[in-house]
Structures are given as C-alpha cells and as structure tokens.
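Take a look at this one chain, the form predicted on its own, written out in structure tokens.
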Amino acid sequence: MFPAKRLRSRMAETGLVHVMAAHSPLSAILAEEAGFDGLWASGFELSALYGLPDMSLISMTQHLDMLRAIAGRTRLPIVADIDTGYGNAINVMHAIGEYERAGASAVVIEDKTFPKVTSLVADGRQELLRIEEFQGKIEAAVATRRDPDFLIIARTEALIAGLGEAEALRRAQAYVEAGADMILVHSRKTDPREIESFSRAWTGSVPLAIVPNAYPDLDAERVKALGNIRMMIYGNYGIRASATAMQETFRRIIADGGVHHVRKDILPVEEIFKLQRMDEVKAAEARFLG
C-alpha cells in the first residue's frame, strides 16, 4: 500500500492520527521508532535548523531536500508543510509534482499573502488572501495531483488573523467547495475553547486537522469526544526538544571544562550506530567487499 493511501486507512481505522514535526532524516527515524503515525515536514523547523525565522525565507529547493532525504529513510507517510504554496495558482500546481516525486503523501497550503510569517509570533504579520484567490490555489494542487489518495489539506489562518469563527468557518466551507480533502484550523489561544468552539460549529463534509501547539491541553481523549478532528499535527517539538538538549549539553560542557560528567546523561555513540544501520553496513562490507 503506498504512503497516501495508508494514512488516509490509518486515519480510518483509528479516528485520529498523531504526526509529528520533523527537520531531518534522524528526526524521522526517531518519530518513527516512538510511535506514530506520520510526519510533518516542517517548514518551522527547517527554519529553524538554518538559524532563520520562519518567513519564507527558506526556499522550496531547501525543503524539497530535506523532504526526500526524509523519505530515502523512513516508511511513514509525510504531510508536507508548504505555507502559501510559494506563489500563486501556478506556483501550486509546480510544487503539487515536486511533492508528490519527492514523497511526500500530502501538502498543507495556508490561506495566508507570500511571504509568510509564522503564525505564533508575539504581533506577527497576519494577512489573509482573497477567498476566491486560495480557493484558485486548492483546484489548482487537486486538479494537479496525480495519485488520487494524496491529501491537498487547506489550511485557514483566520483564528490567527483574529478575524473570528465566523469567517474561518466561511473561508473553511469555501476550500471544501474547492476540493480540500482536509480543512487545518489553527489557533494562538492557550486556552482550547476557540479550537473546540470551530470543531463543534463545523458542518463541513471534510474532517479537521489540528497543530496543538499554542493549547497543550488539548489531548487526544478531549479530541476524539469532539468527532470530527482526524489528525493532530505536533508542530515544533522535535526542534524545541532538540534545542532544549543541545543548549543544556553545551554549557554544562563549558561549565564543567570538559565532557567528563555530560557524557553519562547521553546517548552513547552506540546508539548512534544503531540509528545509522551501521549492522547492515558492516554485514554489506563483510558480504561484497571480501
């Protein structure tokens, strides 16, 4: 079976599906190996892994790279984060192929002008397109796409733009009308009201997806009670977890002059081979190299 269609089955047998964020190969291995049941390629994350905030600035080229080294190491479907879609219709109906070649199983394009800014920023830049110009953006990726079950998940900011459930409800039936298999809707409140307020109000024939970032409360028995959420999106812990650990790591180095006390609170090397296959290498060299 391949990718699309299993996470389009697994979202079926379940109810909800957890896919977690990832910037690299090695974080994918990792998601993989806890448990769940697809990625998010990032584009956060990404971001954040070349040291730049996340507007657009890192190009579909930098994120097409890191999607299918992704996919050359893990057997997860992957939901391609790619903001705007890098452009208009056109642009869309480009990055639609590229996606789909590179393997990614499904794409979320927002609802927000290119470029882009990330949406939990403290007084971000918040502006929203024309309605009819994205619903151009969502038939364009549909009528592009070549395997069937590939998701073309549409994503509406207007929670984050502060615009009210009434409009994120109107521009949300709007992309389904446009083909949406999914709608995404996103919230910067800590508290998960707003999130179950739309969940309750919608009445759309798609199922929602939601990134639980801003409101940690929201866990999967209070998602599953609402009936109609498919897939929680983990949006940036990989990089925040990695982060957290690299920043204690360095300066207890620094601090303690030396690695001698760091090194027992962290993975041994060994546990780097294994997530490096490095028993297949050594069976391949002692087969084919003599």
Second form
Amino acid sequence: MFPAKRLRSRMAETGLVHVMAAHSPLSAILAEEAGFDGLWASGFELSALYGLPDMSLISMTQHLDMLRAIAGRTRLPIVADIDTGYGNAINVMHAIGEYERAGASAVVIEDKTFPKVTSLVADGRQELLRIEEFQGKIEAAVATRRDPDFLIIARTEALIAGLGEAEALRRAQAYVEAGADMILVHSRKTDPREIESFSRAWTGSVPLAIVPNAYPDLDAERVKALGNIRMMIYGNYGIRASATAMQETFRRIIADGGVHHVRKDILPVEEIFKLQRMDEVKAAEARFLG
Ligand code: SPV
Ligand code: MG
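Alright, leaving the form predicted on its own aside, put up the form predicted in complex with ligand SPV.
Up next: the whole complex, starting with the chain shown before.
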C-alpha cells in the first residue's frame, strides 16, 4: 500500500493520527522508531534548522531536497507544509507535482498572503488572501494531484489573524467546497478553548487537523472526545527537543572543560550507528567486497 493510502487507512482505523515534525532524516527515523503515524515536513523546523525565521525565506528547492532525503530513510507518510504554496494557483500546480514526485502523501496550504509570517510570533503581520483566490489554489491542487489518495489539506489562519470563529468557519466551509480533503485550523491562544469551540461548531463534511503548539494541554484524549479532529501535528517539538539537548550538552562541555561528564548522558556512538543502519552496510561489505 502506498504511504498516502496508508495515512488515510490509519486515520479511518484509529480515528486520530499522530504526526511528528521532522527537519531531517535522522529526526524522521527517531519519530518512526517512537511510533508516530506520519511526519510533518515543517516549514518552521526547516527554517530554524537553517537558523532563519519562518517567513517564506526557505526555497521550495530546499524544502523538497530535505523531504526527499526524509522519504528515502523512512516508511512513514509525509505531510508537507507548503506554506502559501509558493505563489498563486499556478505556483501551487507546480508545487503539487514536485511534492508528489518527492514522496509526500499530503500537502497543507495556508490562506495567508506570500510572503507569510510565522503564526505563533507575537504581533505578527497576519494577512489573509481573499476567499475566492484561496479557493482557486485548492481547486488547482486537487486538479493537479495524480494519486487520488494524496491529501490536499486547506489551512485557515483566520483565528491566528484575529478574525474570529465565524470567519474561520466560513473560510473552512468555502475551502471544502473547493475540494479540500481536510481543514487544518490553527490557533496561537494558549487556552485550547478556541480550537475546542471551532471543532464543536464544525459541521463540514471533512475532518479537521490541528497543531497543538501554543495550547499543549489539548491532549489526544480530549481531542478524541471532540469528535471532528482526525490529525494531530506536533509542529515544532522535534527542533525544540534537539535544540534543548544540544544547548545543554554544549554548555556543559564548556563548563566542565571537556566531555568526561556529558558522555554518559548522550547516546553512545553505537546507537547512532544503528540509526544509520551500519549493520546493513557491514552485511553488504561482507557480501560484495570479496
Ligand atoms: C510549522 O511547523 O511549520 C507550522 C506550525 O506551520 S506553526 O509553526 O505553529 O505555525
Ligand atoms: Mg509552517
């Protein structure tokens, strides 16, 4: 079964899939090992990996290169965060072909203007496209995909832009009419009530996806009780976890004047060999090098 079909089946079987942000093949391998259902090729994480803010500075080529590298090292379906789709509906058509070929199983396209501003920053300049223009982008994505299982997920930033629930619902419904398979609704409130209220009010024919970055108290149990949400995307946890670990380790090495203390608190190199599948290379050496 192809990954896009697997993602759809898993959603139908379990009612809720858990999708972890990945900014590299190694982070994707660790997410697969931990038991996630899918990977989020996050724009925020890749931007942070380059030491850049998430403001349309990373090119499509950079994102695709990383996505291909990730797809080459895991079996998990990949949900690609393509931000605003790199331009208008024509750019979206080009992007869909590229992302399908690169190994993605889904794309999320958001209704902001290009260049976008990262959603969670305080006082961010959050401008939304006209509904009809964004509908055109969704229609173009749906018309371009080759695999009917490839998911087109429309993301509304109406709550992020402070436009309120009624506007978020209106936009989400319009995007379903344009052919979206799912709606991602994002919020930067630390209180999950904004998302809970949207989810209860949602009567659309497609399920919802959420990114509980700002409101971490909304766990899977509470999400399942809401009923409409089928995908939880852990949007910046990979890069935050790795930055935390590196920050602490690097500071300790300087403070300790060497690696003699930290060495017992980090993975031994043999564990990294396992993640690199060194055993397979050894077996191939024995077989082919004579
Ligand atoms: C990302 O991970 O790139 C996202 C989620 O889009 S957020 O940064 O919360 O907007
Ligand atoms: Mg993003």
